[in-house]
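Just one chain follows, in the form predicted alone, and it is written as structure tokens.
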Amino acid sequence: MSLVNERIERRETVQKKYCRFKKYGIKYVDYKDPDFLLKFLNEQGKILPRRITGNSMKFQRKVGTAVKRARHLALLPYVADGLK
């Protein structure tokens, strides 16, 4: 196969990212339910970047704020070794 179909049949399988919260209607991102923010971290404690999430701008900027503010109150670690 060439290099070309090769990239094609790649970008086939790869599923397209989506925005949660706007396919189910989140409106809001609760800062006190770390269980669903654990989702948006990788296993060092760091937030993933919206290329990898699917996120969209605007809810990615509520992830970041809820996220510090759950580590604020330590419902969240700063730091992981291996959160996951």
Given for the second form:
Amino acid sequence: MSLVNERIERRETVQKKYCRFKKYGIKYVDYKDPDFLLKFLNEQGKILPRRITGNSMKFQRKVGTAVKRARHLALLPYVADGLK
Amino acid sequence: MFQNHYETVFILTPVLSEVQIQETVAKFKQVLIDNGAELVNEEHWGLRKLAYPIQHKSTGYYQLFHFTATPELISTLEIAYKRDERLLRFLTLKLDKHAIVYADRRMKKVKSKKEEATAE
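What does the same protein look like in the form predicted in complex with its partner chain, given that the last one was the form predicted alone?
Entire complex below, previous chain first.
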């Protein structure tokens, strides 16, 4: 009995990631509203990497500084569990 | 004199009474105005829950000032912050051109919301 791998159907092509800042023309990442910044944090409150968020390098750095400022002002936690 | 746009946010301990809060906020506003700063916008976010306890306190009064000033003023402002023990934490930063546009739009939005609130 020969082992046959069943055919795995390929998921339809992954939707092209885009940088939301370039697309919607956002120029400034505000450190004062934590709800927007939550989109770039995972459950433990860590900053998501670019390959997940799809941000361009320029805006990933801006998001990084904004999140760090928000953490300094206790708007965002440094370490959290079940943040969302 | 060359004036930059600055924005400063600070957190006051929740232990203070209403009067003391007004007094400390007025004190820092006075520090700004005495040294020739021009206040563009100020916001009081009131009592907010902190994401993590600072000095064993879990809530704090947030206050924001957006002003234009000469660079020397910032060191005097920060010394005043460090000296005042009612302050849990502060953050002062210079605004670049995108940030200034954002701050103006935010100010208009808050003002229009206030007008709607009073209009009703």
